[in-house]
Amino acid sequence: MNRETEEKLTSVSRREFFKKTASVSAVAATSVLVPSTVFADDENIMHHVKWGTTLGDEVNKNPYGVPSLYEHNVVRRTSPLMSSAGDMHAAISMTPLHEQKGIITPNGLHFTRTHNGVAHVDPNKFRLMIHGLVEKPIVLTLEQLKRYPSESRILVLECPSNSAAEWKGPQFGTLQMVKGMMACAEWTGVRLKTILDELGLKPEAKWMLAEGSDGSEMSRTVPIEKVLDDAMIVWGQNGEALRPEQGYPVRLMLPGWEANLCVKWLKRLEFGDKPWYAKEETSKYTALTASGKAIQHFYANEVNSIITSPCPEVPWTDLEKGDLVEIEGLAWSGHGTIKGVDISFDGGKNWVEANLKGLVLPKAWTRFSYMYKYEGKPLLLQSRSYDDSDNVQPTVNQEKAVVGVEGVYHRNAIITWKVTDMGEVSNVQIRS
């Protein structure tokens, strides 16, 4: 038998097999979300594909691995609206949450906020000064810093401006731009308390100033209680060195607190008996309330959640009535651990409990899930999370009653996706 005859016989036998099994697969579609029809003549099944009949790349073509070419659209995105008067050196780039798998954000997709562009620090010239109200002031090189015992923690980082544009009403039409100022990663470094135990902290030390080495010299004041609780100095992210966008070689990490406080390109820690009232904690990063007064020293990010599927980028336009589909999302809290998530299909009138899945960790993303039988009818889809500190995600009206409509930071009101009878998804607000 020659090769041409063998291939023809193989093709015929495959075609007969798929014709016989097509009806079985169509029945399965009523219980599992799969195509309702199997095509016996699908070219991708009946014939050898190119990549299966040719040599692939040499094993080390890319010494540092890269994503598939077919994933070229999975990238961070930004907008001039997310910058300082159009200056993209003082701007933010958003995580593609609709493409997020699990709870660990790849380093190349982690949201980025800069105030003077991305600094490129020479690790050989890096120095960290720790001084002020300590018994033994010190200047550490990167190598010396890494000699301290390290630990790793999975933590969410969220900009306090996340969803800021939504205070007055829906502004963006994609999940990425609505809620993409956050990401979750495994961070590796040393507890700041470990270093301070060695240096000796003076009793009158009540505050710490953290200062970055980039052109903006980002500075924030941190109360000593947080410093001695779980503050870290980190140099690793998801098993490798920090990326320049994340503060290479070293940044401060304050679990659960504003990402702005987690100063990047760290160069100095000073301890004192009063707050420094730096620019970024007076003119910015305060919470204006309905009374006209602003809240300062506003740190932990509130309990929050968002449905990631469906969303404007992942609509239900390919579903048919009767299909089972998984509703998925992310929940998190800077105050502790997510305890539960509820889902509403009618804009908050009625709620059902979602399932938490995978790792459920403090101050990290938690995934939630709910299996839904698609009926092809309009929905107002919401999620509402609550944590182990009894914090419950508020409605838009509940939040605005406290802060008003001029807020910028710490927005955690419930997000609503409007799903049409055609499965299209858009961003709306429910005021009730």
Given for the second form:
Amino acid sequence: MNRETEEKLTSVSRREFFKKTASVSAVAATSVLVPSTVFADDENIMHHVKWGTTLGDEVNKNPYGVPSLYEHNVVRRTSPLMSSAGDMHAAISMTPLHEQKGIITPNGLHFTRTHNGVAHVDPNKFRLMIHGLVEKPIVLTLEQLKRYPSESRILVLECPSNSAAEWKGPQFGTLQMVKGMMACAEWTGVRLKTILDELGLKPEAKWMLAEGSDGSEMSRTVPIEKVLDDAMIVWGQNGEALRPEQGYPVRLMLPGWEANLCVKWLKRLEFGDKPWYAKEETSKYTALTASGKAIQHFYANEVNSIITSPCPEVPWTDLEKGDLVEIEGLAWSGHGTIKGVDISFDGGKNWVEANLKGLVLPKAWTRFSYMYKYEGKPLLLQSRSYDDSDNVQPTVNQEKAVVGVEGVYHRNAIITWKVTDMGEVSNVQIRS
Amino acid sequence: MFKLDRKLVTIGMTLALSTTLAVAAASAAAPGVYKSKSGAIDGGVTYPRENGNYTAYKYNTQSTKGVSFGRPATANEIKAWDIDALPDGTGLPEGEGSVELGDELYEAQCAVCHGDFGGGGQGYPQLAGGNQDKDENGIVKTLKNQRLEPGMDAPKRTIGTYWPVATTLFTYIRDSMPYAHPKSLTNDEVYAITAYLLAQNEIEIDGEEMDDEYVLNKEKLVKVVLPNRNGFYPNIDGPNAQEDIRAFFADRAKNIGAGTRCMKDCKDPGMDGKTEAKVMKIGYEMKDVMPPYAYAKDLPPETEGGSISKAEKMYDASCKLCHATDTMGAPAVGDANTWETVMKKGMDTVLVNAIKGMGGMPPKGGNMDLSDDDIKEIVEFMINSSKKH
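Given the form predicted alone above, I would also like to look at the protein as it appears in the form predicted in complex with the partner chain.
What follows is the entire complex, opening with the chain shown before.
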């Protein structure tokens, strides 16, 4: 962009800015008019607070920092419904999306799915083998792997079971449990192609087996096109080593594809000419449709979105009629980049365009925002996203008409928050 | 299509990016609208890496040719790790095992979780059962079950009704089961348990029923054709597989469902745009979450007695899985009466049983890294936690 257009554009946005500020201050002005005598003086202002009159902690009290103790309720949560017999080794724990700020999930809150518990890999004993239909099969230690040039990508990871409890109707009453099987982080590692360029991939190599070293020996088959496009082996998560729950020391990263394919605690990559039919691509992670047949090799997580404010955990019960409030949410697509998000207040009959805000990156969470004048009226609030791959998020009925209600995986139907006249928010569905 | 304010947001972003990432000004498109190519195998787009730009990211354009680390894998190393098997049997090991032996092994090591005869019922995956009858199109009828109303039958997804190939069963049991100590079975034992589970699913091999004496090996396992072999799409076999997958995901509206970007008076199937939308509320809310829902910004309650003991940690890691409740037939920790009965045998006997295993109790709970002293400490912890108050 040249300087001239830059200036022109900045001046446009500044004009727009002043226009907006003007209307906001008008609202502010009305609240100032309320006589100040109706408010009691606030103790927290009238007296010194405890933390202002005592010595705080020493700088190194927590050499690895911890969140404020006051945030102790901001944690992953799980439900026995998402496990076998309440067994928490093959289970899933969900990100508290109602407390998620921006698009980067802190590592301690990243959702976690394991099939045989969280493995603790000794990085000194870690080995990665790459073999099969390559001229030069190799073994790498962790240090050797990390010698490869790295790239970083902000990517969403989503379990294809996200919202699986909702196929037959709404079941959970919170945003965290309805949509929390996902998180977004900056992942750092090497492009698989960079390694493969030197190994002499044979032309017959059509598939890659990725295998984990944990007790479940998680294994999945990946088509070669993805391997050579944007697949990575990652060892960095938001600026530090991967958390054990995310596959420390390394996991496979297939941007946009279901998180189960992004094999954790990675140990082996084998190239072959046929798919392997692993348990997690046959018995599980296949989507049974109403026809009685199931979709297999269901790779990408589809275009999706969710309103995060308001939500059942963060309702509008404190608002007063006339308050101007932000409706905020997350949109993402494993097929590409979010182009826009629409919002409906009447359960999908009429829609308005929301604004995107912040970074708009492929296969990453994208924030959307809409300023709304709260009127204390009941609403059926929905968001609907669309991407640069010609995908529009379907309604419950549109998705149901094609796949039925027993698919378990890859549910991306529009979520509806019912907002009562009191501002309470609950999970409902618009469906026939 | 952009409204004015949308444009402002994207322009703002370009400005931000131009400072942080130094996007090549002339060529960069508006953020969020990146040059792309449709027709990827998953139905989406791919983005080109061009002149140091990859969507919003920059990359180093210097050549990485010749970058190579690690060392050649030895033939023995490959042999040790490359033990996967394909549906055509490539990679399956030698070995054999009978249905009868499989029955014994299953009873001892699997039934606690997967139920007698693979029938489930313990909350763990059901491995056998379900009606395999097919309709005129060769589709397993019960897989068409759709629970549209409460009380309707679920489709049953067992080895017999749902799994496409039997080699998966062999490799999965060998690599991942039994759950608490995977990779502890010999190839012969895995053939035996595989035989038992196929027999429980009434699978015939070459027209032959699998009775107790039936001995399964590699050659026979490859011949298994599971009832739902053709129950999956798109096609993933043969030279056209990847084009078939591409074609399937290209037609997403037909094959996986898609929305439409209607803005006004929209007609959803089942909604005519005039009458009020049908709103389905939560019937019975699942509130059983861990930790329980809580939103207060307050200080956490003081934890009693501080950090937990070494014995409790070991118990949590290796024993709790089965001993937290009595669902698997293990004496539940906290159940005073049961432990009183157990301890009538005397501490020495109980310790030997815990170390050597008994019934559904694997030796040392399946964790052979624990020393005998560790086991003693844990058992003492279990007893102490199960005393009458």
